[in-house]
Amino acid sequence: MGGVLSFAAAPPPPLPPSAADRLPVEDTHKDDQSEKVEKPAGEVDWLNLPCPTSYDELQREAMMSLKPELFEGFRFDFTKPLNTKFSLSHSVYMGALEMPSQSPETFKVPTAHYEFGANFLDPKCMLIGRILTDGRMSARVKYDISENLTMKINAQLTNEAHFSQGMFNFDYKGRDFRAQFQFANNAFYGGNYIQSVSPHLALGGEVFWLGHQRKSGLGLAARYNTDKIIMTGQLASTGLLALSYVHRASEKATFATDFMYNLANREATSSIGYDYLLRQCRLRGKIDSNGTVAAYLEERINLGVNFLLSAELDHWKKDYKFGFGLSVGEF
């Protein structure tokens, strides 16, 4: 289900940013201002409703505050830009990777890897490619058909068999409705469909289907938001739900909240998060039904030049993770 559902239905790589914003419209009847009849304030104008949020990024305002980047060890990031449109990137970390273990105490490997990165950004057109050490390679490509239509390409090559994936989507957006076509390997398919049914509220549904697993599904998904509040909820075949909520306490200070239930296992989970904005850096964090506390600080030292601080705290497994790093650079 799109979003945070989506991996009901298969692990699809990370979806690029959505499509760019229309542009505006020439208005060519400006002789006609004079005839038309303002509607009285408060009345709703059901032929120009907004056009709503993907459907894939439904519960985005919420991911930045209960999904933060976190990471464990060392990070520098460097981006170096050659002209208004290319960049190249390069990126070390060192740090520790969990193993997998039957026992609930956490086991952890010491690991490192460098990045190499190449980024191409235009107006209609987005290319971003990454190589790593071990082998693993990744590509985003996102290209403006039309005004409407948007083509996006998400591809990961692994080392390791059955671990490459690779998708394509079309997203088609219209003055008050969003639609997007998907397929990928193992012979995934799926579509959502979202409409605008009043100036604060969008209702949608998606469908896939999983052929290697021979699986179908289909779910539902309903966004409300206005300046302050950002309401959604989405429900799959699979028997997964999922709600969240925003508040906008001011424009520096975000709260968020979630809750998702899993029917086949009886399990649920919820946690609570933040994001508040200072002068000089972002501070967003969360706390889960789990016990785990987390915390990831970006402050700004100077233009282009970011010092990262990240902490993960699990009472209940011991499991504690710390990390910091640097970024230089920005595209």
Contents of the next structure:
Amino acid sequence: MGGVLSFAAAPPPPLPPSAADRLPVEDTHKDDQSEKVEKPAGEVDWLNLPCPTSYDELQREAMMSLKPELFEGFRFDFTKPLNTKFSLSHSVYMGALEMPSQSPETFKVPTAHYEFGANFLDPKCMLIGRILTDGRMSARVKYDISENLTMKINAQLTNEAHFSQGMFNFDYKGRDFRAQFQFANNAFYGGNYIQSVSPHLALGGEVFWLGHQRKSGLGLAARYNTDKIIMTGQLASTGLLALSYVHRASEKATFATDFMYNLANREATSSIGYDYLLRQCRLRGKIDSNGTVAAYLEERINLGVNFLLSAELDHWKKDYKFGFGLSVGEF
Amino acid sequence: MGGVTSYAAAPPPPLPLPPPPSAPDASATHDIEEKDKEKQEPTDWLNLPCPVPFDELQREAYTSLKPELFEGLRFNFTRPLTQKFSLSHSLSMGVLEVPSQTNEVFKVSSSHYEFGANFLDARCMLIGRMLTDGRMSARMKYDISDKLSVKVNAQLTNEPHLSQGMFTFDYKGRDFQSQVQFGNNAFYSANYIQSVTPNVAFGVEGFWLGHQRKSGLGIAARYNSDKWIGTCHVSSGMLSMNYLQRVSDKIALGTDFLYNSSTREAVCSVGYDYLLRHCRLRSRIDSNGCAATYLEERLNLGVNFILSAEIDHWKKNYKFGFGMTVGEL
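Next up, the form predicted together with its partner chain, please; the one we just looked at was the form predicted on its own.
The next block holds the full complex; its first chain is the one shown before.
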């Protein structure tokens, strides 16, 4: 794969301990765990590395800043807590759905749906269910079997045959590593493992097997994390490369950029955005290499009442989506 | 009507009350809230108030009931260059409905930018607008004298034969208003409205369309008091009536009825108009199953935030839009 950037091909030299914090972000494949350094004060304690974030949430900060839930039309969410653990949620959405069409223009058809949901949240157990007016139901369960082992179930059921999906995950959290096994209903089996190699760097890998299509794949990931920046990189044998970089300029302003490259059809997309968390509002904006500009504003009108504004302009395809909404309740 | 309960079968006994302030007269059948001293003055039939022009007969009701709903984003910026001259930039990004054979509604994204220039003077008003698709509209209003004013209205497009121009001459008399119009498709029309009492005005209109050899006549009536305004307009197959009640200086309720005798369709709508300190909220519901709302919120001096929503339950068509208006207008 000559086209792929080669990161830090050489293994890191044995360093004076403080320089380990200034390693550039790179996807090294060697885990030099056997380094044990005697500690002068304030140095790296290689036996007590922090537990890394889980493999699924590697790029979470970048996704939250760069990919808000943009919508078109009107949205109203109402969450009503019935007691401290149980709450119901009603969500109405009226807007446009894009219809696939042969011409380059996008056609939109007005649609509306209502979603009813119930949430039960406990320190050990979390149950979330949603049902839509078109008959789709989604259910999520997260249960802490023990302090280190967690089970998650995620199911999406529909009326149409063969479209329902269910996935079971078992997560084990070790002292400085996490491991996960996944089983899903299409004979999908997967596993991933991520390990902290330094107080700021974590490396991981994943493997999956899709029974029905006899496909299997491998993936590698790295995450470099300090107070100010977070850099992640992911590479998969299906031909996807995803890199992201998040920079916390202050506690109110965060900037993020991400890059995705698809080796199969040689398409690359890059986006850059900001996330301002102000006292009364949260404003996220981003611009894309596909010529798309998007912004999402959540303004806190009152305690628990949020006013949402969403805008997405695709200058290339000349497609504009604007929406506003209201969100009542704690979320 | 035997089933009706009859109240007050016996007349009330004569009581030692102070005499009632004034005897009710014929014009009090609707105006029970009129002040007493107005009832006591006889109507000065030679000094009736001047009525509103014929075009603006139904203006109050339509302003309250039919705000300019839109879909998508709208941004208007008005920049005054001098006291009389201002420029306006208007950006609108939204959707256009594409006609389709099936009952479904198809929408395609569209956007346009409109540049405008306005000159406003005590005697003369010039307004020009230019759109990105090549359409231009120009309006001029000039007061030739105290009573006579001329208006010119032109819409020019790229496509041939679609441009229009209209000249209007308005004459304002002491208790009447008359208007004559000439349009470019051999369109001629005239209308005349006259106050017949301090509150009632009657009007007539006629038009002739040369190219299609069509002509029409119409009559209109308007009742106007402090508390409510009722109008009725009948013309060449269309009947339109509306009623606006000013409950207080902040709240107005209105209703409107439109009947088209050629297609035998009737539409009725009811709505309200709340004029509060920081916002103006207008809503209405229609007999076609259409509910609409328009909110203008004043964020700052000259900065208005607009929200528009229209839900057509019958056709299942939903239109939502938000926008911002910066500048004095």
